[in-house]
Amino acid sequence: MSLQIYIDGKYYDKKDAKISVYDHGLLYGDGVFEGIRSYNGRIFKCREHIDRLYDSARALTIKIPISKQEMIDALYDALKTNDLTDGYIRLVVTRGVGDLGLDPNKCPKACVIIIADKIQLYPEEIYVEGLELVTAATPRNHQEALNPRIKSLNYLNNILAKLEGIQAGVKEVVMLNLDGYVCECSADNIFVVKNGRIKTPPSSASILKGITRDTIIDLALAGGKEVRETNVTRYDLYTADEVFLCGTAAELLAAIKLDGRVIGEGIPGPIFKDLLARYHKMVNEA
């Protein structure tokens, strides 16, 4: 059976799971998402994915025509009909079917797509090995312009600096807010480790509020280590002794290289190691 994509309430074989070309998702990036994992047929951090889904589209005055409930019970469904459990699932509401103004009074319902598949964003060797980094001239977008806390649709400001890294050949960007704060990566939440402290940027430099990232911290926290939510800059970066990432999709990375430079040993580090470990039993006993 192929890959059954779930839209409105309905299942669709992916070669014809299709939405309106006048839908303001598509015309004008105009929805939200969310990416999850499933680890042993569980969903990992469902409600606080869920939560931040609702609270995005709220933000945009987005009604997503399902409660809560209801979208968890859909997710569960989409990973069973697919015959997944360990999986990724891309959750999308769109604005909905509107007409080619912006008016977004012009769309009556939001649309609701689940895609339960399974994702593989980095070569194995980059789990083990670590990655290179470059810093991205791309600044982060201001937060009052497009706050990143919203899980948007609209991903032009990433994608710009992840052309940059591809021009570098390199698979991963630092971005820097207008500040000249470092925020994150294109598509990763990132931490610092130096004498066995670990930094990371705080949610008003223009970050996402990353489930993943928060995760960490927690287990980092209850691992008896220090960590501070604060504004790091580059040299931060260079002279630590660790520099990680984290995301959902790309779990946990360390980073041996940025722009050039060396960090630390140029390998991935014991504190990387010690909550790698961390997760991945967190994640198979949830």
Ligand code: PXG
Second form
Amino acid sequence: MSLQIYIDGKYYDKKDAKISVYDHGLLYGDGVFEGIRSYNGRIFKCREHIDRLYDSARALTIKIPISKQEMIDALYDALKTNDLTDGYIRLVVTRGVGDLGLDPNKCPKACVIIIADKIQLYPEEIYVEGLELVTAATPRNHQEALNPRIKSLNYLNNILAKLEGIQAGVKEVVMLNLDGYVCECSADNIFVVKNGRIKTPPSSASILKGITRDTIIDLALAGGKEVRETNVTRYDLYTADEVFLCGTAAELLAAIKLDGRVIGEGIPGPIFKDLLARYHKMVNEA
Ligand code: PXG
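The form predicted alone done, now the form predicted together with the named molecule:
After this comes the whole thing, all chains and molecules, with the earlier chain placed first.
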């Protein structure tokens, strides 16, 4: 059976899963989304993803037509329908069908799409050896223009930055905010380790407040490490003992080079490895 895609309460074969060209998600990137993983049939941090989705929608005045509980039930149903226990769910809510003008009020009903599939973002060796980064010249969106905490369908800011990485022959980029502080990567949050202490940019620094980021902070604190949410500069990254990235799709990845500088020993470091092991244990338990 081909993959079954949920659109507004009905399932369609992947090849027939289509929405209108008048949908403002397509016309304007007017919508929100989540990327969610399930491990052993359990949706990891389900409530956190649902809360963030509804908050993103709220910030854009998109009214999601089903309740949070109905959404959670639909996510589990989509996994079951596709016989997935270890899966990746792309949950998308668009503004819905309108006319060719911007006016969101002409879109009477938001559209809910659930794609339950699999994902492998990077080849296996990147997880073992680590990843090389460059700094993108494109700054992260200013929070008063389009707040990165809104996980919107408009990802052009990140895509422009990612293109710079691709041009430079690397798979991920560091993005700075308009004050020049480190924000995050194009699709992951970032952590830096120096002398056993861990730092990560604060949620006020034009970042997506990642759910994996919050999980890593909790794991690090539980392991007795000091974690500070504070401004990070490129100097901090260049002179770090370890730098690592995290996100739902990528999970945890060590960064071993930035802008041609070797980070630490140039291999995934001990604090990263410890957190990685504990992260894998955590997602597979409970
Ligand atoms: N920052 C940004 C800009 C993101 O898009 C994260 C951080 C990590 O957040 P979570 O909550 O997942 O820990 C994301 C993740 C991908 C992909 O292909 C990732 C995201 C969106 C689209 C694709 O890895 N969001």
